[in-house]
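Presented below, as structure tokens, is a lone chain in the form predicted alone.
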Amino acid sequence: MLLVSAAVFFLLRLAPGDPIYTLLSLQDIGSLSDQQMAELHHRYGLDQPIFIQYLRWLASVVGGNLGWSIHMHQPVAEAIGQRLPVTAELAALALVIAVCAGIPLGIVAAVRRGTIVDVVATALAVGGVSAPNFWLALLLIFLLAFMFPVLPPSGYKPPGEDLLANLRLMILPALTLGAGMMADVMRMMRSSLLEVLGRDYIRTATAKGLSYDQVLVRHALKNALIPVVTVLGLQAGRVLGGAFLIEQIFAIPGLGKLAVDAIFNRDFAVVQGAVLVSSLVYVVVNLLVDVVYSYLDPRIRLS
């Protein structure tokens, strides 16, 4: 997270333009004297050397202060806190779609290896991995919102106001974001289960007289899930990164849209805060994945 904070801070400063200009109209800029512009730069700490700016910002972050948005005129932590639940809901729905569709498809493809079911499932997985998110989003909008108008094309309504309307609006972006993850989960589930089904202990369990379903559920599936959990943990970063684009396309007021708007407005503090929070979520999710390993594999827990 320290490396991420440094990278995003210094790379933003390489972009051309002055953040103060986003606060002022062209008429205001022309009417301000050099001294007044210098005072504005001093007010927001932009007149300090870049390394001093970074250290001051880092110290405030450690103290729980992510800075002040010069465009929205509110604390960055408050702006992120308002929008993070929206992105969390989108990410959770996408992960549910990926897990509920990817794992069963992977199991079926592995159990029926070489059949038409395996071929179709593998083709779907390849298509899901290959299709860019923005193209898939436009395709789903065209098919399900215009050609067959069963879902609204964009917008957002908080679940507290109208849960049904919220779910209707979130289905398309969640499907778009979850399609690529579903494909990765399905491919990993299939390959991992095929590898486990060839292990000696599976043959031993079968030789003891256990049914195929018992061997699959009690012995094979749990061990095959370990690589799948790894993929799901890594997908957390993909969910947040993909949400930046998906939220922009579907006009969802989440963390991704906040960051994109802040980039266009050169609101450095908001971009830095959004990226830092995203990296924190990624680190926490990967820590939880390590904890889940110990549940799935007793050897890790006992060691």
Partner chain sequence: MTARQLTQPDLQRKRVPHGTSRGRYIQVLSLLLLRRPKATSSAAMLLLVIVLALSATGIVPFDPVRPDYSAVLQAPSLRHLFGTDELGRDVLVRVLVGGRISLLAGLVPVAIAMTIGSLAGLVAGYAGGRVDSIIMRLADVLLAFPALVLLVAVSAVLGPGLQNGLLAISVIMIPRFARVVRGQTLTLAHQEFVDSARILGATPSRIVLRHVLPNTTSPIIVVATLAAAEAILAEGSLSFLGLGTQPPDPSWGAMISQGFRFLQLAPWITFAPGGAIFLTVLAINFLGDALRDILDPTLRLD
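Residue numbers count along the first chain shown, from 1. Note that the structure is a prediction, hence the values are computed from the model and not measured. We call the rigid core the largest set of C-alpha positions that still match within 1.5 Å between the two forms. Compared with the form predicted together with the partner chain:
- With a cut-off of 2 Å and the rigid core superposed, residue 253 has a Cα displacement that falls short of the cut-off between the two forms.
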Second form
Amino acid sequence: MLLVSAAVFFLLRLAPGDPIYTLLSLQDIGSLSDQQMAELHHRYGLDQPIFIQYLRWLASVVGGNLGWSIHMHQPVAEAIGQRLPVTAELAALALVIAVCAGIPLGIVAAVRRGTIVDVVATALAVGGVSAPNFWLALLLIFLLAFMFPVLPPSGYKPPGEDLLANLRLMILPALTLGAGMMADVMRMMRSSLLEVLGRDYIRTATAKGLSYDQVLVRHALKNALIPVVTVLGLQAGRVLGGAFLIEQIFAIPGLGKLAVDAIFNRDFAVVQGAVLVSSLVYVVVNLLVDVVYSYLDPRIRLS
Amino acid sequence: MDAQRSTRPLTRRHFMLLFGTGLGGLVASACQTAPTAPTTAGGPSTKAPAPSSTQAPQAAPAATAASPTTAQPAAPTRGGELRIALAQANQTMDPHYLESLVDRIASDAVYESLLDYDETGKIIPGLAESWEVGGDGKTITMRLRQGVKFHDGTAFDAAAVKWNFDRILNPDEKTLRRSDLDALTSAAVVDSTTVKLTLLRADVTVLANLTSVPGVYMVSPSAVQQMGKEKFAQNPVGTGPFKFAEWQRGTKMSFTRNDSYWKPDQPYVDRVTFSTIPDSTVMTLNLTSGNVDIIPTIAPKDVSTLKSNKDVRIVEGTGGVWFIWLNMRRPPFDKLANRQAFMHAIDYAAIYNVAYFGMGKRGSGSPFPPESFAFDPSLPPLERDLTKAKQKLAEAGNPNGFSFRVAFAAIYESPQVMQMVQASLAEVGIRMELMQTEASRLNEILLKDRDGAEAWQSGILASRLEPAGYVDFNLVTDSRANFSGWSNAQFDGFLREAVQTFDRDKRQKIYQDAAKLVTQDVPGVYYMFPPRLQATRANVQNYRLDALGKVGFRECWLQKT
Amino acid sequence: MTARQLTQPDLQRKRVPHGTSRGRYIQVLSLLLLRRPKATSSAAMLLLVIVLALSATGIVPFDPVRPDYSAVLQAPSLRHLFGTDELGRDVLVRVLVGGRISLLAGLVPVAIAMTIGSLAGLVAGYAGGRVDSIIMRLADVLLAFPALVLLVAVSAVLGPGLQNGLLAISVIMIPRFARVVRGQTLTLAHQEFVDSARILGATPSRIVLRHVLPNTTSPIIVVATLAAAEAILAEGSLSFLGLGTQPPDPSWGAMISQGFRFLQLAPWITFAPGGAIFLTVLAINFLGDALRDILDPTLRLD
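Could the form predicted together with the partner chain be shown next, to go alongside the form predicted alone?
What follows is the entire complex, opening with the chain shown before.
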């Protein structure tokens, strides 16, 4: 984590472009004096050597202060606090879509292996992985917002204000984000179920006289889910990455949009904060995955 | 366009900066009548000439009072919510520190300035009922409107005005407005409704800077003192028609009606909401679907679709100017002939017709756009002339052309336009490499790293009341953003002279002469006056095209359907 | 099934001290691939993309870069099969020419990342100890970032442009090669044939290059294929954000990015390049799947 923070910090400072310059419109360039520019640099500590800037930042982070956003005129922690729930909602919805569609599809494909259902489902899955999500987003906008205007093309409304409007706005981005995940979940579900179904204890269960459905539900599914959960955990990173582009396209004020805009604006403190928080989320999600594991497979808890 | 051009000199005659006594009290009636047919008309009639009211004699109380019958048949109705889309998220609501146009637009809801401007760009009373310039232009005495209160209940009076100026001018406060008012030395209370401003030197431009243009709004002293700077920036308190209600950073900000607003019956709507919609296509869709009532920009490409929509009204004018500055410090543009070759090779008509769909106005090389009184209508539009271009290339000693890099940001039509410029230059052998650049880097090339590119493209899209604002930061010798490195003593002299010239006609002449120098020396090519396109839902009444490209929402009402 | 039976012993045979039978390896691999219709069809598809991209201007009689103001924003027609863009350029020819850039994006970063990543993985795995932990920590740092943020940040440092974009993609691809190769090296390093080579007095570099590296080929091929697909998508994303290919050169991502403005007016500008990315990546993914089935039998049991 420390390494990550240092890497981001120095990487960004290598980039040409002065953060103060992003604040300036041509209008302001005309009106600000050199002295005021120097004052601005000083106000944000940009006149210090990079190493000192890093130590200062590190010290303030340890003290619980993520710094101040030059571009947004607000504390970084506050900016992230406002955007994290938005991305969380998007990710959760995408996850729901991925799980609700991916798992049943995977099961059906595995059970009806080799049939047309399997072929279609597998093709859909590989398609989901292969489609660039910015293109998928445009396709969805074009189809569901322009051609058949049933959904708003983009924007964001907080759920607390108008839940329905919020969900309507979130459907397209969640679908876009969920498509790739769904494909992975489906593929993993299919192959792991196939694997489990080939195991001895399944044969034993069948031999015991249990019906195929009973075997499937009682024994096979739970075991087959373990690798699926792993995949979901690994997806956490990908969801964050995907959210960056998708939030950009759908104008959703989430963590991803915050980070990408901040890189473009050289709003260093925000990028650092966002990266810090997203790697934290990554770690937490993977911890959660471990917890779910131990539920699915008691042996893991023992070891 | 022709109609517009013929009426412009007439309307410009009222762009009087240095008088205004006796205008007081007229604003209250003017504000209801300000809505004029041309600015709110939809469809093809949007290019109609300015209304007769603006041709009336100066100050024109009678004319403005008479015009409502012609402009708006219906009486204003109260109530409803006005939803306005903005392309960027708001950053700060402390006007003395604001930097962006969207913050200026939102500030218009909650704050007011001492002076204001009408839709032709003429300066009119705001919180000051009248003003007088005295002492050889070195003092301005302002008489304040009486009975005005800040939203927190404290009185707006001379002491409050002085406090605002003290705050702006105090070097320790480090306000961004200080440089807008650098000609000002101090403000003094004469009596409770009179304030006297003292100037360092006679400077015509100070009046324009006292309007809301830069952001010299009057904030509540007690609110700032109680809340402190940081909190106040998020909880604005002013005298404006709307009171601050809530702000969800990054998405929206809303204001409610100020019931004790000083203009009778105003404002007409109960609530104003600004929401952030960065993409222009999406903004347009939100307008057609009725999710927002006003959008401040439409892309030219969307106009034809919108014009067929009965629920939408398009407001059209021109707004600012696009240009490519050429770095004269180093080859290839150190040679005038190469710059001229560049100028002659560009296909201006194609840019106007293809990228702007024939809207706006073709560039004439003048840095002053048509909406400024400094614009010279007699200057013909730039034309492509390949023969001349080749001739100039030969003259410069590089008959087969040359190569250079241009830095630009991928905003608006720029990627498209720059590819068109690139293609037209290629026909005479000039190879232009496109460098799509982010804002921070673009400004760095402009201000510091001038070897980063040989040409620099951008636009001044927020119009200015003072013509100097288009040129004084980039074309004057030693000015901060002088990317070209142009230094023309005559031009510098013209600009100095204009600022101290009190007669508007003389000023106009000076600026027009200055513009001709730009087309001669070609420190840059001002290739296009883009259209300013805004749109409202058809039930939004009394919308005016703001002279400076903000959103003229303050006096709108919603027609019940 | 027959393919499977052929696979394991054949590739097991690879784990012999001298990795000299390269020709035989490729032969067996191609043979195995040819037996899978999914793999052959996707390989054919890829070949088609390559041929089309290389012969672009030969097939379509339009200039991919020069504007034609008399044909702006035209819908698909017999003359312009995929329509024209905002500057009147034929979308089809741009998609074909753009294919070169995307294919380049699939090849170059993967080649760079493969070289650096594999070497790093070999060194880490074979040397072990502190070297290993330093190299792998660095790889972890790169992996901990959301890929796109890293991509955008690296491009911000290098400046926009195709070359820099490809370099940025290479950087983010390095750790996955390093990881796989390191893992493989760790298991190989203690196998008999390596030990015997060591006893015979081979230098570490000779052992690593002659004995260990050849035996990591299979996983590298699998990772490289999947990475190629991702690299094409990444170039698309970068160009979409304006950091990759610069106008007027067409790359699929850049075309989508520029066409986004005209989505409502002229959706064909974005559909064609999007479809091209989709099909190409799909083909590579299918190929990658097939390769994985063959080369890494533990993954699938069917």
